[in-house]
Amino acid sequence: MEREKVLLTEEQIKRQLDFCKKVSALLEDRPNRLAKVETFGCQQNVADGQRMMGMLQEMGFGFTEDEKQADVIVINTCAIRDHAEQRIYGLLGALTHAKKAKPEQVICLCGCMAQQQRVADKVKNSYRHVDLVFGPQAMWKFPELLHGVYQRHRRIFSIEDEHGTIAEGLPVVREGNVKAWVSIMYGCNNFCSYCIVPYVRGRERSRDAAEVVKECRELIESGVKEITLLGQNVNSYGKDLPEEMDFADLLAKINEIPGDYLIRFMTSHPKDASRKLLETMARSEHVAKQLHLPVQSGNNRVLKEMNRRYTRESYLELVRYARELMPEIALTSDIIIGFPGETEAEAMDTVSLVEEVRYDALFTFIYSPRPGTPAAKMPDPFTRAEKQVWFDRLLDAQNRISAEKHASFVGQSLRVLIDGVEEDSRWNLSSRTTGGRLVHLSGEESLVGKYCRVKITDSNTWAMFGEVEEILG
């Protein structure tokens, strides 16, 4: 795509901010108006949800978790798995009661699931209480779309196959001041055969490096301790920029910002993960020694059918080099079991890769067909019950490895960022190590947002437990 078609102008952004004022004026008889934004799915969706909250705040809305109190409800959806989709339909059905009790309530469905024509048609015909449906490409026009619903008193569907854009300067509401998400690019060019994302989020488009660095600097200067850079494939960053700039270069620029903070990133596609990236990570003091590197399968035939464009051998070489440079690095991954046509032996190749790599943690899924993707049309002779057996073997292997890794830290002192409060009275604080490992602690809530040194006293499969030894700042 041509760069000038991707970057929205200041006039286009101003137009949306003007629509925020128009919505506020239309609702001046509701001074205490509230909105509920519920987000499902990936971190990019979370970042999108925070942008929409920013726009709603500009329109004069406060926020609530109670759908019965909300004047506007925004359901920000995920399209990765069928289970998530069915959950959304269930939620939409339940909202008929809130709408009946409050007829002036506006219900909005947005995100990846909403971009699909079949979903929009189903909502149009079966969920007539939903007022506004729009996909990721139209999110920047949310104020204008909502204004249209209020002014015209009719339903609006905006799911056109638009080219993707980059909207700089829209407001954002960040939840908490310890961690922040920063999108560095949008869209995806990979077309993995099982994935709907490229069809609903459009082609890859990178934000200007100066804008990303500026946003990170402002966050760090405001006291944010941890920033996660987001993209469907951060390793493709910069390919569409006019200047020579790749993701490793961007990391190096952000690392130059003074302060006490950590930079994480996801997701990192193995086909584009370079030695330069790993070398930049190793020498950058602020870049966490943590790498989420989705392998999806440990079998080369399955990887080819998935259109992943790397092999088991090249993936293992990346892992080897990463550990050579950063022996302490924490590795995580995504894995799909039961891809169409995958045999038991091929699934066990994935289990053997897990045994070889010894990940710190995994995000694991049984294959879920997504209509409109090539994989959905592939023969799939194995039953869900058979795939569940293979999946359980994978979980058994990874749970054992995770437990062993966590146990190896017992007795050690580690630097952590205390990032939240938990409901468990015994361990009322949550924290993360530099490698992203979860550590439960007990202490004063005033410690949230501080780096501390903790002694690890116990562990289990999913987390470690510790005692605060020293507050580092």
Ligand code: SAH
Second form
Amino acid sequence: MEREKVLLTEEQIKRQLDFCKKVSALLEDRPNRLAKVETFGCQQNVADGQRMMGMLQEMGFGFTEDEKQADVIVINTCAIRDHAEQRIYGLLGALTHAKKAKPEQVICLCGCMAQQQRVADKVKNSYRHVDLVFGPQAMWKFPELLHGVYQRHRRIFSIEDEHGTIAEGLPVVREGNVKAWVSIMYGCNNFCSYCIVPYVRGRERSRDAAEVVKECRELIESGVKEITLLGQNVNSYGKDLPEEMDFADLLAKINEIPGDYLIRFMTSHPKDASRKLLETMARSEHVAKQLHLPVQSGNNRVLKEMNRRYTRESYLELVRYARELMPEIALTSDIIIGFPGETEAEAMDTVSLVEEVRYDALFTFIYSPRPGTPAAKMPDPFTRAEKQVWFDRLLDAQNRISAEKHASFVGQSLRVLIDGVEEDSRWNLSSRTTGGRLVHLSGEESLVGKYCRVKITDSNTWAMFGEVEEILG
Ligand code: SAH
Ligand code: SF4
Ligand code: F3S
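To complete the pair, please output the form predicted together with the named molecule; the form predicted on its own was given just before.
Below: every chain and molecule of the assembly, starting with the one above.
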């Protein structure tokens, strides 16, 4: 795809900003108009939700959590597993009440689930109170679409499969000022056989490095302490750019920005995680020594069926090299149990890989068939109950490892960033170590956003507990 067709022009963006003004004018009689944006799914979706809030703010909306008060409700959905979709149908059903009480309310369904034709058809026929449906590929046109709904008093469905674009310069509303998400690329070309993402998010496309660096610089200058760079496979970054530039080069460039901050990133596909990337991480002072490297399975036959394009052995070699360069590195992974045809012995290969790597944390899933993907057509002979037993064994193994790892830090002093306030009266602050491990603390709320040195006093399976020793700034 040619770069000119991927990058939206300034005129196209300006047109959308003009539509923001037009919506604002149409709603003149509602000066205190409110919107509710509810996001499900991954950080990429959270980042998209923040862009949609930016556009709504430009249209003069304030924000509310209460759907009864909202003039516009935006549900930003995820399609990764069936459970995610069923939840949204439940939510949509419940919204009929809000809409009955407030008939002028506009309900929008967007995000990955909305990009699928079968979902659009179901919403068209069975959820008639939903006014606007659009997928991630049309998100940049949200002001124009919403304007259409208001002006024409008609339902709008915009889920055509576009080639995939990049929109720079649209506004964004960020939550908090300690951490920020920055998308560096969109889409996915990998077509892992179980996964819906390439179908709903379109082809891979990278933002210009200069735009990414500019956004990071502005965030750091405004006081943000942690930036997470986002992409379905950040290691593909740059493959579609005219200049010679890969993800390691981008990290090195961002690392040159002066200030006291950390850079994290996700997700890294093991097939493209290069030695150069690990070497760049190791020598870049601002890059957190943390790697989310989803393995999915520890069995080579299953990996091949999944179309992951690496082996257990090459994965373990990558982990070995990462630890050689960065002994303190925190490693996390995603795992699927119960891929079609996976046997008990194959699932136990995954458990043995987990024992071998000793991850800091895992995100574990039982396979969920996604209509339209190759895996959904494969014979799937094992029952949910059988898969659950294997899944529980995996969880037991990881819980034991997490507890042991956390316990090994008791008595040590660690640097953390205090990132939030919690309900708990004993442990009212939450913080993360450089490796991303969770540490509960007690202290003044004014410490949020500060780097501190803390002494670890206790731990459990999920987190550590500590005392602030020194405020580092
Ligand atoms: N791009 C990332 C993953 C994004 S989806 C990567 O390649 O690692 C997040 C996780 O959801 C995946 O890593 C996978 O473990 C899980 N997942 C994806 N499709 C799934 C499915 N059909 N059933 C169960 N889990 C799935
Ligand atoms: Fe899905 Fe694979 Fe792409 Fe990740 S790399 S989003 S698992 S297709
Ligand atoms: Fe879900 Fe879409 Fe993210 S399917 S996991 S919200 S890319």
